[in-house]
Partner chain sequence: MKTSWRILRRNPRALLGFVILLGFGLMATIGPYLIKLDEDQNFAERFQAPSLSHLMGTDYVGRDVFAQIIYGSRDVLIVAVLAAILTILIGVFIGAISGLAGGPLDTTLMMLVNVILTVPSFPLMLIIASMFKVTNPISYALLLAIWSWGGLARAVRSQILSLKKREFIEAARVLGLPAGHIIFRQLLPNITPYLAINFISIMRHAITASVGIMMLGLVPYSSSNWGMMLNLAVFQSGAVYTPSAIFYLLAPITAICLFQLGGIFFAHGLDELMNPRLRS
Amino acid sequence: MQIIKRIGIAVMTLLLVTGLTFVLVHNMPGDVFEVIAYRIAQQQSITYEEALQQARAIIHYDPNVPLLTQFTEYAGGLLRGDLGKSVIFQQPVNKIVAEAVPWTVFVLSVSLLISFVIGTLAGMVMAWKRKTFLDPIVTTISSVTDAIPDYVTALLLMVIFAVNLRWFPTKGAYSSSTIPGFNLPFIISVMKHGALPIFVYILQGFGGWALLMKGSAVSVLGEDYIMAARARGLKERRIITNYLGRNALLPSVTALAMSLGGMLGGSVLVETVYAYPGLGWFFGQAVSMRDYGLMQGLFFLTATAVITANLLADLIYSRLDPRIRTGE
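Structure please, single chain, the form predicted together with its partner chain?
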């Protein structure tokens, strides 16, 4: 029952978001719209009126049809998987997405995996061993990365490692001299190109995971059942994994889903700095070039991803914590 309710909320949220973007795009100030039409006219060497029609079609704007119908058409298209068309790239958004998604997924998942695992382990150790050398290191890294926005980290790393030290390339997802496929030169090239963005995300995220886990673990350690577990003569390893670990990890699971939203948002600037052709870069391009078709499509995709992730996290959490399952 709970599951149905949550899925329902997720769907509603998605609907609201879609409606929101639709309404926003429709209510664009007129002069902005004119600029788009002009540009299309120039790009394709067609008349202004034809360009205007095209522009309207892109955002599903038809003054002769009621707004609701337009929205239904748009939503229908989305359900069929049609994300719209991009003006500047002159391609369906779906095609762009197919090219861009692998890169973003690659970078985000690798960095999330590394920063989550290392950060969480560090947090556990800090909580279990009380005063270790990790404490000042982690706290410092965390404060510093809190203060530095992700794009700044991206810039700094770029300047130091790519431009000055030349250890890494400065743009693209792979070197054009390699051939895409399962060959070593390509894989190495991909690694080298993705290294700096991945490093940026890891730096930004590590501190957060560590401190989250530390706080959670410290609080669990203060609970009666840990002391009781020791009194029961349970093996230390079992206490750490089943008693401390399983309870302390719970907040991190929720945070995992939320962090996806943050990372996707941050990817716009990070990928732009590195000219890394993932979803974020394309979104950045769409925004600066006022390509509303691409913007809408990508935004919808992002929102869907985040909402789905949150839903999954909710469901997984309720499987992990029996108190939530039966309660409420």
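Between two forms, the rigid core is defined as the largest C-alpha subset superposing within 1.5 Å. All values derive from a computational prediction rather than experimental measurement. Positions refer to the first chain, counted from 1. Compared with the form predicted on its own:
After superposition on the rigid core, displacement of the C-alpha of L301 between these two forms stays below 2 Å. Relative to the superposed core, Q90 undergoes a C-alpha shift smaller than 2 Å between these two forms. Once you line up the core between these two forms, the Cα of A231 ends up 2 Å or more from where it was.
Having seen the form predicted together with its partner chain, the form predicted on its own:
The following holds one chain only.
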């Protein structure tokens, strides 16, 4: 019954977020016609009024439809699995998502798992062996990466490794000279194009995972079962893996589940810096161009993923820790 109750709360939360997002998106200043008209006026050196007429002829969208009618149509589409249509790209949002999701999932899943594993192992070592060289290094890296926005890190890596050293490409998901498919040239090209975004996410994330694991492990070290294991003369490796790691890992597992859920939102700034065709890049395009249909679809997709991840993390945590029950 408790699981059903939590699923019901998750569904209600999603409905609320969907309604609020729709209202907020449609009340943003400016509209798609203004954005397109300004660009046309600059490119063709014509008046704004003439450019506005061209924009209205190009874009098939009627802003005068009542908001309630638009929401009813949008909600009806969601029930059928239709995320809407992009005004700018003149394509269904479902098609855009299907093309963008693999790139975002590839980059973020690889970087998230690598940073999680490295950070977790470093955090355990930092907690078990105090005053090691790892502690000041990881703490410094975490402080620096927290202070520096991810797009600044992305720009620095691009300038160093893509522009100056030319080890990696500066934009795109793969080279236009390769044929997409399960072949070695295409796979190598995808790896080279994804290397810098992945490295950015690893740099930005692993220090946080290490400090989270260290804080959790330090609190676990004071538990009676750790002292009892030491008194029994168990090997240090066994104590770290079976007693310390398994119990200290619980908060990190919850945070990992939440991070996986938020992954579908992509990273707008990093993907924009590298012109990487993931969901984050399309988010940036939708906001800058006031593409209501694309914004609504992507916001709904992200909200669904985050709420689902939150629900799963809650259930997983209760399974991993026998002291916690789903109904408590």
